[in-house]
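So this first bit is one chain, no partners, the form predicted on its own, shown in structure tokens.
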Amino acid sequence: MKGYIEIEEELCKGCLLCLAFCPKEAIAVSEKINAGGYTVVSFNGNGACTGCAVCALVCPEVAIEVYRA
């Protein structure tokens, strides 16, 4: 694995803007649900993420923080 993220659930909104312009794959929905009532996303560990920072870059609620290993 080069890369991981981590998100901030709580301020996840479900857009999924970042499960799009993801282009390992490395983000999926998940079937948690947070404290606003949105269907939240998660990384899924796939070891494919390269920590190229797209999820964080589009995700309009700076949810996403992003690591290189």
Partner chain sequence: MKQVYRRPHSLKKAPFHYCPGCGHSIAHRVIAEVIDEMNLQDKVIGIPPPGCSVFAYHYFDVDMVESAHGRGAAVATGIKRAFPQAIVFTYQGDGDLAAIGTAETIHAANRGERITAIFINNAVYGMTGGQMAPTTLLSQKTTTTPYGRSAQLEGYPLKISEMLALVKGTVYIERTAVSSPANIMKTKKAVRKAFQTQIDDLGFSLVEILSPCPVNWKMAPLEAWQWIEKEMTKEFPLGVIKDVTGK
The other form holds:
Amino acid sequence: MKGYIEIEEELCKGCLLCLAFCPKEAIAVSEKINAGGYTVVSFNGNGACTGCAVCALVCPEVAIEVYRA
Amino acid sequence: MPRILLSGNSAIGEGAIRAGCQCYFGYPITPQNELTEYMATHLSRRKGCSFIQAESELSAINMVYGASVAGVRVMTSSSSPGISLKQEGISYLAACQLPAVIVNMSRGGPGLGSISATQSDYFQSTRGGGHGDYRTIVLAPSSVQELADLTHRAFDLADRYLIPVIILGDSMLGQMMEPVEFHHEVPRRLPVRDQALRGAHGRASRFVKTFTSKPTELEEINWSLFRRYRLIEKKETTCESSLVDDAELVVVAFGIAARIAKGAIRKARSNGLKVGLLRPVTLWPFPSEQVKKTAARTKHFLVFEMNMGQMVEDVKLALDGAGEVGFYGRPGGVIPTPSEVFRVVSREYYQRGLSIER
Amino acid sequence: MKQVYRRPHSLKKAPFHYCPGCGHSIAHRVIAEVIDEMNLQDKVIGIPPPGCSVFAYHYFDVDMVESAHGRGAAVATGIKRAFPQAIVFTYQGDGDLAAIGTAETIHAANRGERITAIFINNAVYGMTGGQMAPTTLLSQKTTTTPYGRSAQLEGYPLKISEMLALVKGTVYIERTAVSSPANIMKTKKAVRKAFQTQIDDLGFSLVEILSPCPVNWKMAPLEAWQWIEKEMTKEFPLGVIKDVTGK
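Show the other one: the form predicted in complex with its partner chain, since we just had the form predicted on its own.
Entire complex below, previous chain first.
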């Protein structure tokens, strides 16, 4: 596994920008709704993530931390 | 310290520099240009000091806000129309409890008005002037010496109570020249207020703000401001009284009008009319107690102002019905003469059947 | 595994109140990252205006002073003149900087005040519900141009950054956008250069950031990004508008 991300679900506002720009489609809309009433995204960890951090770059809520091997 | 001949405007400039004023932001408007020019000459090249002729009075008061937040002594000056432009900024200064000195050498109004002396900005100065419940301290000099002294006091009061202080002069006081003595030297180190916002060095970050989405928070800020205003009223109210002890009729006048009234009172006294003068020096806080105390001796008051009648309301409020308050006013920048005021005083005196001293 | 991305220190832990996909959020983070990297957290004073970003002091962990609407440049001038060692930046919207605050902005720039203006251009007044701004595009619908902005009635989108480039006191002006990963990185570079211009005491610097306002534009966040890239940049081209820093 080259990289992974941690999404702080309570900060996510479901804007889906991370999902749109992730080159590996490693992020998807989840079923969960957070306290703010937003449908949050989740990292599906399919081993494709390279830790490139584009998701964190575009995330308006600073909700994503990125780890790279 | 030798006495030197100075115009009122220059005396304010010198007084401010000697009070440790570090920043001055102004804008040209008659009749206070000489003050702006004085600061351009004498403050701009001082070490650590800064002078800016801003693009508008409105911009200048917001520069004052910035410099005050950064903890320095700061002043701006203008005249009536320019002071109107500063009102929003003054409301912000009051809301943030930021000290500043604002000089208004007032002129005729409303509108562009005249450049002659009037006292038509009394309400604007003493009722806050901008939006919201707040007050500013308002000092009313009536001589060039007092302009210098009250400038120094204005900076001290602003820092002590964290409040904007207005010096309400007029174009006569600004332009006339009188001997002045300065009782303070320029401080070696320019004063910097603690709690100044200069970057979170070695401490947690802080912020200065006035907006809140919680009305209860703003209510408490209003209450705390007004508790401070009570304290200022108790401690700083200043009023000069002369020949009041045996007076049957008391003239109430401030600033340049008080000087004119003194001439009239001298003449009245020489004619056996027992007339005295109450001269508020702090227009806010208004000397209500002194007025009430005087009313214990005589019920007869005559308020003389160079406007359509503004301070007269505060006199009536102070007396709360316990006195007969006459009013004589000349607006627009007309300068009444002492003999003119004497005629009004003596007519009032005789009509009220007050006793003449033979 | 090494952590390669985390919240900048100069950004408090508080969640943003901004709408989903709002450009303010990204601009805040980018500025905070620059403050961290340039080690300015204890020297910087930020000046947010009334507007959506009025609560910026809940997010930036630096000294902040809220200014009256449009007066950021004047407040910044007052602070910088009183305490030149501070690094002062205003954070202003298009209405704040280019409508009510036009005079303050132009004259602070003309005096070459050593301050940095961060100018968030989202073509509307956000906080008050999406009214027309000086930078609203022609035929763009807002709550005060319900039939689309018409040049005849409402005039043209104002190119304040190009205007300021003519003012001698300005040293570095760039227009960027937070509407794609690449543009976000360029924004960060521009903010960094603007702060460096101030540190080097060269003069007035400004970074205009085209910023999405999905809710008031009535678009989804991604759609708003694309609208910036396709439409807004036609009227407000990205790039360095002025750079006489000699660096």
